[in-house]
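Listed next as structure tokens is one chain, alone, in the form predicted on its own.
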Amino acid sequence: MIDPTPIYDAATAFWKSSALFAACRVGLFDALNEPAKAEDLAKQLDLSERGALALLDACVALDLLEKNEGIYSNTPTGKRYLTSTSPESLLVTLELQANTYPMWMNLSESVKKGQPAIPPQDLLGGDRELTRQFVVGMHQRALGIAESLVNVVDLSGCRLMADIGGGPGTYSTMILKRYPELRSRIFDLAPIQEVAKALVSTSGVADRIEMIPCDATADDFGDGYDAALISGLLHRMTPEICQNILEKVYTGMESGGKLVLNDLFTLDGKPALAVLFGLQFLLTNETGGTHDAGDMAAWTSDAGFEDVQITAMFPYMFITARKA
């Protein structure tokens, strides 16, 4: 018999995400800062007892909660990422992801037409609240990734970093904390930076950050920098624009400068998360998708950079290089 398990797994995958999103929306993880029984949680959160019990048990089965003799409690992971009071909370990110459900239901139409399901500008300033959620969501996702990045990438000796498509400024602030002699120029669209300013202002390193409104597809990035970071930007671009951006960075960078690319790249068609991320971009953007790390490394070399290396750190990949 040919095993149909992959089909069933794909067909029911939304059950898991629906349970997670529902638990976040009703405040289940915040309510479980103290362990509690299902009936008590139902009263506290104004839920039906049947619904509370079903959702709680589903979260236990998904390893999002723990259950011991009828008492439910947060897992260390849930407490760290799914409570609103945690500095590493992902709740805004998850709410933004939950709001993409209607788009995914219309994926077949986007596949047929090659057009996004929503106006791409909604996330980039067209809709103020969506833009805020988008930028704060980027910040929440970036916290963990930036922690990995600063431990992998060596920017010692660098004086000025161009953070291109720097979004909420999370990478810049964490890198600057690691390197006290480094300054950063963050380049991004003006509506993105309006939201990012509040995040940067509380970072403790705002005095070493300059925010420069910029459209990376059309503008250059100045000169005089000896480090450049491009994180989570290139998946929005066509291969041709990616190559143009790399060439502009090379032109403006000082000799001996260091380049870091960080994104959801694929490598030989994996990982699946990065491949599916390309489908999401079909729903939200007119161009772009997931690029292959090997192709990106080749474009980096073609732009003039040397010592191009790929480092995988699931689900992201880092590509580092230098200007001779």
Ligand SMILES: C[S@@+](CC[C@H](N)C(=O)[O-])C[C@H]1O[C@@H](n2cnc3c(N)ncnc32)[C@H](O)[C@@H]1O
The other form holds:
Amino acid sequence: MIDPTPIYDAATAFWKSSALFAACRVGLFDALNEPAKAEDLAKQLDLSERGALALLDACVALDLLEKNEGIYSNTPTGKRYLTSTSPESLLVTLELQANTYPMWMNLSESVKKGQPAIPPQDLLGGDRELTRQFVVGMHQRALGIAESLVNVVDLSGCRLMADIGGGPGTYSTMILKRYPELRSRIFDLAPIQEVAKALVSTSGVADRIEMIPCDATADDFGDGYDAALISGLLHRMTPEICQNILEKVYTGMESGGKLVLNDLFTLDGKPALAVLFGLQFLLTNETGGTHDAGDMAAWTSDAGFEDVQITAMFPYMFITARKA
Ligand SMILES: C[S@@+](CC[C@H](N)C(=O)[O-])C[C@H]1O[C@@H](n2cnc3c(N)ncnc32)[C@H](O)[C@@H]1O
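Please give the corresponding structure for the form predicted in complex with this ligand, as opposed to the form predicted on its own shown earlier.
Expanding to the full complex; the earlier chain stays at the top.
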């Protein structure tokens, strides 16, 4: 028999997402800061007992909760990432995923037309609440994963960083905490910076950060910087615009400067998460999709950079390079 498991797995993957989103929305993980029985949780959260039991058991099966003699409790992972009081909470980013979930039902239409399923501006200032969720969600996600980049990339000796498409500024703030002599200029679209300012102002390093409204497809990034970070921006762009942005960064950078690109790239058509991310950009943007790390490294060299290196740190890859 030819194994149909990959088909069943793909066909039912949305059950898992739906269970996770529903559990977050009804407040299951916050409530389980104190272990409890299903009937008590149902009363506390105003849920039907039947629904509470089914959802709780689904979360146990997904390793999101633990169950012991009828008492449910958070796993260490759930407590850390799925409760609203945790500094590493992912609840806002998951709420954004849940809000954009219905658009995936229109994927076949987007595939036919090559057009997004929602207005691209919704997340970039068009819809106030979605924009807030987008910026705070990026912040939460970066808090969880930026440390791996901060720990591996060496910016010692650098004085000024251009953080292009810097969004909530979380990467900049984490890097500045590591390098007390470094300052950062964060470039992003004006509506995103309006939301980001509040996050940056409480970061403890706001006095070393300048927020500069900019459209990276049209504007340049000034000069005088000896480090540049482009994290999560280039997947929105066509290859031509990526190349243009890399050339502008090269032109404005001081000799000896360091470039860091951080994104979901593919390498030889893998990993699946990065490939599927391309569909997300078909659904939400007029252009873009996941780029191949080898192509991006070649464009980086073409822009003039040297010592171009690719490092994979699942789920992200980063590309580092230097201006001679
Ligand atoms: C996925 S987020 C990455 C944010 C941040 N660098 C990080 O890695 O957490 C992409 C960022 O690119 C910004 N962006 C999108 N189009 C842009 C453009 N044309 N010019 C400048 N920034 C843009 C978005 O507003 C968003 O903040």
